[in-house]
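What follows is a single chain, given as structure tokens, in the form predicted alone.
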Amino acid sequence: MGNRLRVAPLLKEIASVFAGRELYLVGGAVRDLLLGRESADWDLATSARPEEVMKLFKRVIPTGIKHGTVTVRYKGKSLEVTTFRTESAYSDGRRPDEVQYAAAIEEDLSRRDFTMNSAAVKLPEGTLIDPFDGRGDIKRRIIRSVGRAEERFAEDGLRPMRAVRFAAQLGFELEGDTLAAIPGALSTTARVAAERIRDELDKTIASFNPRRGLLLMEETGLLRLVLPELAACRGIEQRGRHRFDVLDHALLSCDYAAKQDFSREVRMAALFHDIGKPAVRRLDEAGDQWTFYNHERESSALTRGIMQRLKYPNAFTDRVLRLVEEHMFHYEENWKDGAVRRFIMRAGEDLLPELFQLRLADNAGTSGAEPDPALLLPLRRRVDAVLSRSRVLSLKDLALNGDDLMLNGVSPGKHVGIILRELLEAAVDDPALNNREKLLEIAGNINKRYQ
């Protein structure tokens, strides 16, 4: 590869615009042309003031200006476009006090955070500019801080996060210097917003390595500050069916999950399924084995506050603690069909394809191997059967309601909804009495407690 890179169509289109003006493509896109890749997400620098920009094309949108950056809608695409510019300190551990134009890109380079992140190509020619050797490292596959890496970290406290974060995404290995450094920036990264953390950690859990970032969050000390519930897993030995003390359990289960491909609810329960037994760890009654009783309900109350901690969305939350809840689930196949469909309703059968993944990747992390394919077999056709003939799993599938409960004698109150959950419970034993008349004979008999 030479010193003169492809460039899009729609790039060169865009360079024109900005006639007479430096045009640079900069950032991951440059970095993901090194690495042979396309990339879809362009940043942009330029010589051009934002008032300039905001000239130059119909639709900008005013992003970032007191940090020199505006945002370019251009036939569908969304351009982040910064003026060349160097930063004054960063009393907030994140973004820059004031920002001051710079005369050229070399300038502007020199503020990244990563040398792979430190090149930029011309446009519309397609000249890369590196002045760092960034296009060596990657070559090398490694992660090195432009300049003293001290002194990037101090700068921004996310730094170290996304350090880590590329080393699950690229499978780098962090530069000595570098890894040295983040030890020593923790507590400018407990100044950072708890969302921009957030997004890294979803990033990292993204990854199809989600384990080596998460490892090396805990060599720095990083996963103790950001996750110290599951910082607490280390060395909570677990004996038995398990070869692993809890921490690698998890994230054992978390890699297979990302290797599977399953979605982010099911990688992030199968990172924080069993962070409750460090508290719940009790030795039984010989002394020689550690039990764990009720120890999703632990987790799933230290989930729920890491989650809070770090703002995810509540339906995204609440479907993690579903997860966590419900993933001790014992099938036996000995269970009637009213078990079942209990267990369905449980669970809650919108949520059942992501429990049996989670239960692989929990097996996975158990024996550090794949888990055997036929593992849920007998519970899923044992599912699929009992929906097969009958769908009774909650009071809006009962061949009546409260009004037709009120029209045949119960009084209006909570007997109404007591009598309710008993032909629940009645119909998911034996579907046959879903209708309507043998459930108000039921009923009927109920209600004479309540008289």
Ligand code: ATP
Given for the second form:
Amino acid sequence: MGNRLRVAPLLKEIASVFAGRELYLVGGAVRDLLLGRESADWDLATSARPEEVMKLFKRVIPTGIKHGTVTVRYKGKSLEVTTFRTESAYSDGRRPDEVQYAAAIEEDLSRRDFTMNSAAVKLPEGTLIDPFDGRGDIKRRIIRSVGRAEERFAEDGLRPMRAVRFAAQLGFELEGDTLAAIPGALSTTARVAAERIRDELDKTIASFNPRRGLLLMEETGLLRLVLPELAACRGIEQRGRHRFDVLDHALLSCDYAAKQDFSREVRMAALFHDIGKPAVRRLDEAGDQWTFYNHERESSALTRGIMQRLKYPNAFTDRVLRLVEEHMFHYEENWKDGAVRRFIMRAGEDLLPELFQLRLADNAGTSGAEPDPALLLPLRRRVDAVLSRSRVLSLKDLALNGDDLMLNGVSPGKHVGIILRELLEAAVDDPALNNREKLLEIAGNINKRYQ
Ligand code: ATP
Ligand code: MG
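The form predicted together with this ligand, contrasted with the form predicted alone above:
So here's everything in the complex, that chain up top.
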């Protein structure tokens, strides 16, 4: 490969808008280019000041103007354009202080985190500017700090989390000094804003290799810092039930979910579904097997704490919690239809596909092998059959409502709700009862109890 890279025509076009201003493609897009991959978004560095960039384009959003960044929308693409910067102090270890502009691209590149992220492509020519041999490290598949790792991690405690995230995403190794510097940087990482940690953890879990990143987190102490509840699962062996301790089981389950491209909710639930086990573990009466009664409840409580601490959005957290709470579901062929309907109601029909995926992941994490494809077939078939017969699953599916009851002799008040729930129970067991007449008759009988 020469020092010239092939540049997308649209980038050349954009460069012409910058007429005369220095412009470079930087960051992940260059990394992707060197890896021969397409990249979704483009980060650009320029000598032009943000105010100038804002004048050059019609649609510009000052997304990070404090840090010299604006977002340009151009022909359906979103471009992050940042004026050359120099490393500024992180006095609180959380976020950089005032931005300082740099005179040249080389200075801008020297403040970047890893060599693989510190190459630039000059636009429109396509010349590679690579003062830290990022291309060589990409070829060697190595993540290496730009400069001394201890210093760079002391400047910004997020960088260790980024290092393991990239290891998970790219399957690269951490270079020795870079890896060795992480334990000493943990006190700096501890002061990083929760949202920034969350975003890196999220990308780790969203990657193809979450287990790889999480094992690196364990090895370096990041896991104990960021997810102490999960770190505590190491060495919790499950004699008689599992080949793996609770942590390895969680990592294998999460990894399987990633390999199957399951949703982030399922991956997260796979990682946390057994996190309550250390707290509830007891020996059985014979004294030779461990029991974990009600661990799903403890797991859900701990997961809630973790996700709130990391400031995950509530709607996302709620779905993960429901998956964790329901992950112990079991099914027997001799269940009556009503029992199947109650199972669906309890889990929530919308959650079933993911709950089944979680079970596959759980299974893979228990055996360390591909789960039996027929594992959930009987239950899936049964659910489909039962739903095709009747969809009475909630009060709104009943053939009457509270007003109907009150027009038929039930006095307003809490009895209305109680009677409606009893009617739902009856209709769930026997959908044939779900018509106005029958329900009113049953309601009349129940109502007598309250006279
Ligand atoms: P991706 O967009 O796939 O997450 P990326 O490498 O583009 O990967 P970004 O977070 O978008 O990562 O950052 C863009 C670039 O900014 C990085 O490639 C790196 O050069 C630089 N950078 C980002 N965060 C830091 C940081 N905490 N310290 C130093 N440089 C950073
Ligand atoms: Mg990026």
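Rigid core: the largest C-alpha set superposing within 1.5 Å between the two forms. Positions refer to the first chain, counted from 1. Since this is a predicted model, take the numbers as computed values, not measurements.
The Cα shift for K75 between these two forms, taken after rigid core superposition, is 2 angstroms or larger. After superposing the rigid core, the C-alpha of N408 moves by less than 2 Å between these two forms.
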